[in-house]
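Next comes just one chain, in structure tokens: the form predicted alone.
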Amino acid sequence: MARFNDGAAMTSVVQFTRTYLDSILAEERLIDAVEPDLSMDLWGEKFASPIMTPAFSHLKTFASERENGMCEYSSAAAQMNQVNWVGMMKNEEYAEIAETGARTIRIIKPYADHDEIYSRIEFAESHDAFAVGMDIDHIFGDNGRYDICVGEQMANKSMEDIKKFVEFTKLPYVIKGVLSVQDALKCADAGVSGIVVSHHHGRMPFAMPPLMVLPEILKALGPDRQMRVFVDCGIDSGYDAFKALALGADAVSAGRVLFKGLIGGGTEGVKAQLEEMNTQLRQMMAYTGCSDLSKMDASILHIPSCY
């Protein structure tokens, strides 16, 4: 069996996620269909689309051509009125993101030092963050030990820890990296405002595609759930977004697909990429009779029995 750290298992996870997404088919519903409205309400605010930016970190590694890629894609989200996410960064870097005016969800690593977590939450609050949260899928590294990320020690997080983070902030608190019913229910019990169903681009070998476990999570949470459920990983088009939304996700984050626009055109390139995805989503909603996001449901989709 290929070792995870040689990249083979991660590649397999990413490829299977792509294959699973592509296998999901949709039926047409054209009679009485109208042009759809893509707008989304989230935590008391209205956005133009349920397609969000990803919680990128370390863009100097992945998009070294850009002087400040995170500010550029955040500016695109602000101008498009779409929710913005950012990942690991120092407080002074987050201050630059805040200046773009994007409604930003700041994801904080699961640091061993809880004072560091609280400090970054407080800084996000003081700089008008839309929400804050943590990516629990960065607790462990590929050796099965607590991760060390950019020299910072990570550590396990209990339900009691998460409850304390939720209670500490006045903002909605999001847990990113949920890939099981068990963790979703624990998040709900901890009072979390939202979860991101995600395998973090294949950090765990043989991880299931987020859309495969999403229906199970939603069923377990029940129809009266208060917690919002988002999805990322493999959302490369508005067609992918449509499938996730029809399966019950409240919103999705595009990911590495935005690199093309960012590297080639900065803010304008990301805006063009987001607009293309919005157009694809609108197309699918129109062809399937979904006049707005509330009209989407899984009966539109057909998943091959081999899955």
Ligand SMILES: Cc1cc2nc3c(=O)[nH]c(=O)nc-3n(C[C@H](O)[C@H](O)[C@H](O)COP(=O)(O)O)c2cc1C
Given for the second form:
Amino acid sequence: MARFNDGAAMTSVVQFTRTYLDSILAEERLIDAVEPDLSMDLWGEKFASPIMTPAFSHLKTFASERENGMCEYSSAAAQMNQVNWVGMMKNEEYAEIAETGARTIRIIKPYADHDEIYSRIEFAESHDAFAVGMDIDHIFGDNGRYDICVGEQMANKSMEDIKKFVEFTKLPYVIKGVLSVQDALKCADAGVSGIVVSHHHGRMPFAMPPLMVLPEILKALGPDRQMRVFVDCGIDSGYDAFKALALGADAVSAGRVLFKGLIGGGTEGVKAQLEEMNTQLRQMMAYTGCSDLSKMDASILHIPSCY
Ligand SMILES: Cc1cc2nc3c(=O)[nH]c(=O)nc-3n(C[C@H](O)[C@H](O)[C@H](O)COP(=O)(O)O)c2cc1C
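Complement to the form predicted alone: the form predicted together with the ligand:
Let us now look at the entire complex, which starts with that chain.
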């Protein structure tokens, strides 16, 4: 789909993320295996699957064929009982998302003006959001200066800032765009409830595939971690989701792959795609003897030693 102006560096990050994901193989464990249960518990609520929608935004531009793509995919998540994410938007647009009844995690940009951040958090709280958070990989633009995103000025965020956001909200607070052990540990210290291991579709040249750094992050956080660890970028199928979950992710977000269903069929199209991904995940869990998400672990996977 030629709707994104990917630079060469971004393209190579995305391609290597794809190559790395495809290189991961799984063994079969069939004896004693039963039909798997895909359900996921997250922050006290139960969902049908660990596959979530992406934190999209600006679909009037990027999926202009749809009148209101944001609400359409959010409705799909609501009807499938899968966690929904949304990205940059004004409060009025968030109110429409809330109407869909989706359990939505609202990602708020790292605005320079913290009053903007607090007002969006408060609005999300008053509209029954599931969680709120920030995509820290939008602090900088591709010129190495603080980003200006759709005319809005972004700025750096310190540990102290993040602690304040965590303390401000009564909702779980998520940091999206963690791609190092160092940032993951800082998030844990700041009391963050969840991180998304992500390079945001290659915002930084030569960024590691999220699944390459995920095991190191989980090891550093340790077995008693409170923080949930999610993954996105290149999760294009239930097979990709399976690999991320077996490597220790608590849940994953599909991304641009959902444009196919959304543009072709709106809510029903996204539902069909989520269903297909759930089926692929179920197949992999069945063949590898994982009766539920808690049974998945990295020993099922084989990653080529060249990595
Ligand atoms: C049209 C579009 C808008 C996006 N807007 C946001 C956003 O506002 N906030 C955010 O955190 N991520 C945003 N993302 C990034 C996605 O949440 C996700 O990280 C990315 O799509 C994952 O990569 P993939 O598409 O290769 O799977 C956006 C992605 C797209 C395609």
